[in-house]
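One chain comes next, on its own, written as structure tokens: the form predicted on its own.
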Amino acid sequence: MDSLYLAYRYITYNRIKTVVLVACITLIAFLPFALQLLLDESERQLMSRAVSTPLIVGAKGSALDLVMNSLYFGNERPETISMEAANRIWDSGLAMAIPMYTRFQARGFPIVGTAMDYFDFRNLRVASGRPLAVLGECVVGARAAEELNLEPGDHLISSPESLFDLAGVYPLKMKVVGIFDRTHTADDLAVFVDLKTAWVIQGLGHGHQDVIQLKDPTLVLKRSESNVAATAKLYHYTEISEKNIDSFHFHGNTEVYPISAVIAVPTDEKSGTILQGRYLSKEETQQILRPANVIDGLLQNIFRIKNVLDAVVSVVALATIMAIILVFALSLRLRQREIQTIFKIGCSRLTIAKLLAAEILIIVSSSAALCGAMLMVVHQFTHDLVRMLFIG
């Protein structure tokens, strides 16, 4: 106890040196453990959502981009496919097809166009308000609603893809009709609409004044008995309401309209295998993926990077330990008169060793306590950190 008291008085007197030593030891101990916590949580989050999604069909290209866009609504944009891809799966009778169209954003949050089957598939339940019912409505994830301060009855405007949109696609003012329960997944950060609403945002569907009733000659380009062609001056609605919803329509065949991907949910394992076999030909323009395999490959790459980081941390740790040894060695040189005084009052070399050991014990214990506290904080917020750093 006497040695600990003397060591405590010494390190409190030399505060700056003590703080530097504690900080160095704490960081070296904290980094590998914190990194492991983040990687474990990222693996859990990524794999849980990937495993629960049997198959994804999309355009041939980057498998990772397709999976990240379909599962986590990332900024990666895979090549689009058409609605025919979903109909093809339905017609096979082997799986349920859930089309997805993730391209647009609203105030920084992804707008996900999909079918009602998606909400049952992900077990999404409306906490307040009601589900989607008509064109132009949206249901918002819990986290997005919280950050945007949205409630049922509010409105949310889609963000333009560029400042100058030469295609004439205008932002759509959507009515928020519901807020989903928190699921602690990517769904919490999404704004859900039906596919037709997503196509309206893209400009594939629109509503405008009744061209037959037009009386302003500047709005009519050509008029005949069977057709009326309007000019670009014709006003296009940017909000779908009860008054104008009947004017909204789509030109052409909606089966060739774009989607990002299709989630295929086979009726059984055999049906899933048969369905995968139908996408193996060289002439096939689409690919079918098991998200769990793609994410597993991503995690293997992450762990390879972790091995490199572990090696770097080990080298830095070794250098830090050598620096700490050097600090103590120099400290002994500077404390020669103090040590001689201790000898003169009758203390042995063992007493000197006890004093030094007590100093090291106090510094290491302080570092361990601080490191433990920091790891507890990281563990408490691991989920949010992983969402921010790894999934986005």
The other form holds:
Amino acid sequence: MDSLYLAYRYITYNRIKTVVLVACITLIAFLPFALQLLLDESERQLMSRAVSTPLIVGAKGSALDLVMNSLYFGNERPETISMEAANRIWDSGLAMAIPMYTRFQARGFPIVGTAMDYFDFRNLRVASGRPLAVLGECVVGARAAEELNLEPGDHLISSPESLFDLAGVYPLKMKVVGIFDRTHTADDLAVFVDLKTAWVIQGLGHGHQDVIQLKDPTLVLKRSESNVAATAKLYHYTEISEKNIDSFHFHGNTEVYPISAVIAVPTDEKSGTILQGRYLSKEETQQILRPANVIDGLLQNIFRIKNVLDAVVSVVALATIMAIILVFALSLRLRQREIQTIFKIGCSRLTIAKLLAAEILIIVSSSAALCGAMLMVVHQFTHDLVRMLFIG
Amino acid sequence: MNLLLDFTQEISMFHRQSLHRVALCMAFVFIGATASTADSPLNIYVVNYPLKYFAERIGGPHVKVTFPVPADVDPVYWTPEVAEIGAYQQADLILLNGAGYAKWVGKVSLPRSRTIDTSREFKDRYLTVKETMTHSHGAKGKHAHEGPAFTTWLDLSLAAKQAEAVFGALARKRPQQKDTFMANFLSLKNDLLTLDSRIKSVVSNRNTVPMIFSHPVYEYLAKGYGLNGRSVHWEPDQEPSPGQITELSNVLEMHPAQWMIWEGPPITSATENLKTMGIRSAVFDPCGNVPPEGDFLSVMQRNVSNLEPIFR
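Alternative state: the form predicted in complex with the partner chain, after the form predicted on its own:
The next block holds the full complex; its first chain is the one shown before.
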């Protein structure tokens, strides 16, 4: 106890040396543990979602971009395919097809246009409010709702794609009708809308004043028996309400409208294999992927980088330990007279050894405590850090 | 020592019996739950009466079909409330007519995995309506018959195909009842195709005879049976306006019809007006909503009987 007290007094007196030593040991211990924590979390996040998603169909191109966009709603934008891709899967009878359209954002959170089957597939339950029912509604993920302070009944406006897109579509004011239960997945950070609402956001569907009934001549460019051409002054609705929903319509064939991917859920393993076989021809413009394989490849790369980092950290750790030993050795030499005095006043060599051991113990314990605290902080934010570092 | 052994054996016997009882109870609960799921009728929501009739004929006691549209509303232009959309979303099966029928379907979220478009198989045979004039039915608001024609079932061979799609959906949902569904479907198909043959034989004598359709809802009937008809916009419960009479006179100049086909029994003043123009009236009820009496088949049989005088 006396040794600990004396050691404590010594290290508090030599504050700077102690702080440097504690910082060195803490950092060198913290780095590999923190890296491991992040990798474990990234593996958990990436793999759990990838494994639970049997197949993804999208345009040929980067497989990783397609998977990251479809599973984690990342910023990558794969080439779009048409709604016919989903109908093709339905018509095959081999799998359930869930179309996904992840292109737009609302206050920094991705707007995910999809079908109701997605919510059953991901087991998303509405915690408050109700599920999507009509055009122009959205259901918000738990964390997005928390961060945007949204509740059922509130409104959320889609963000314009570019501030300088003057000829672009008007942002859509969506009605928040429900908040999903927290799932600790990317779904918590998304704003879900019906696919048709996503197409309205894109401007493919819109609602406006009835052109046949227009009285204001400045709104009519040309009128014939079969056609009324309206001017740009024609008012387009920026919110879908009970009053104007009937005026909303889509131009052209919705089967050729864009989507970013289709999640295919085969009825059984055999159907999945047959379905994959149908995308093998060279002329095929779409690709079918097993997300687990793509994410596994990504993780292999991450682990390869981790091995390099581990090697670097090991060398740095060795150098640091040697430097610490040097610091202690030099310190002992500097304290030679002090040790002689302690010896002369009657302390045994064992007591002196205890004294030095106590100093090392306090420094190492302090480093361990600090490292533990820092790891706890990292652990709290691993979900966000992983999204920021690996998912984007 | 022996006493202790006996006691231990008794305890273990008691535990085993208890475990057996618990396992038996759990098995009963599981079997009961499975059986109740398998036995409980399929909850089906439909968008028109013909599909309700088909589903009930094929499914029999194994289905509970809900058609929430009020009897006095045209299902094509009906719009459900949010609670009704929720009920559709919760259904085991949602049967759609397709071909643009029930406009509200395009503006709501429905689970595709449980939604069957019964006319999708013959989408390449969809017909379109040319007229784009807006009109109103009383206080129900203006609408236009534009885009795809939707009363697909009026061609009874197509109705049989829709019934087949209903059968397929039911059989996939309840494979254990497939044989029952198949027998019911074959009986329904036979009824529909018999009626189809009857219409063909009725019209075969004089199928070029010109006629007027009071509303543009008979495209599939006309196409399916080669009828020579032109459409106007007359409502059976409304007196024709001078504009409508002028429009009809214009049509008659090019299309000298002697019969007008109505969706429902027309009011006397309308038939009197037509009589003065030398036009007689016959009712061919599309039967989109639940008929006040009879069922889909009996209404269609009556429709065919109503057509017979035209082609005699």
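Residue numbers count along the first chain shown, from 1. If you superpose the two forms and keep the largest set of C-alpha atoms that fall within 1.5 Å, you have the rigid core. Remember, predicted model here, so these are calculated numbers, not experimental data.
J.: With the core lined up, does the C-alpha of Lys17 move 2 Å or more between the two forms?
T.: It does not reach a 2 Å shift.
J.: Superpose the two forms on their rigid core, then report whether the C-alpha of Leu39 is displaced by 2 angstroms or more between the two forms.
T.: After core superposition, the C-alpha of Leu39 moves less than 2 Å between the two forms.
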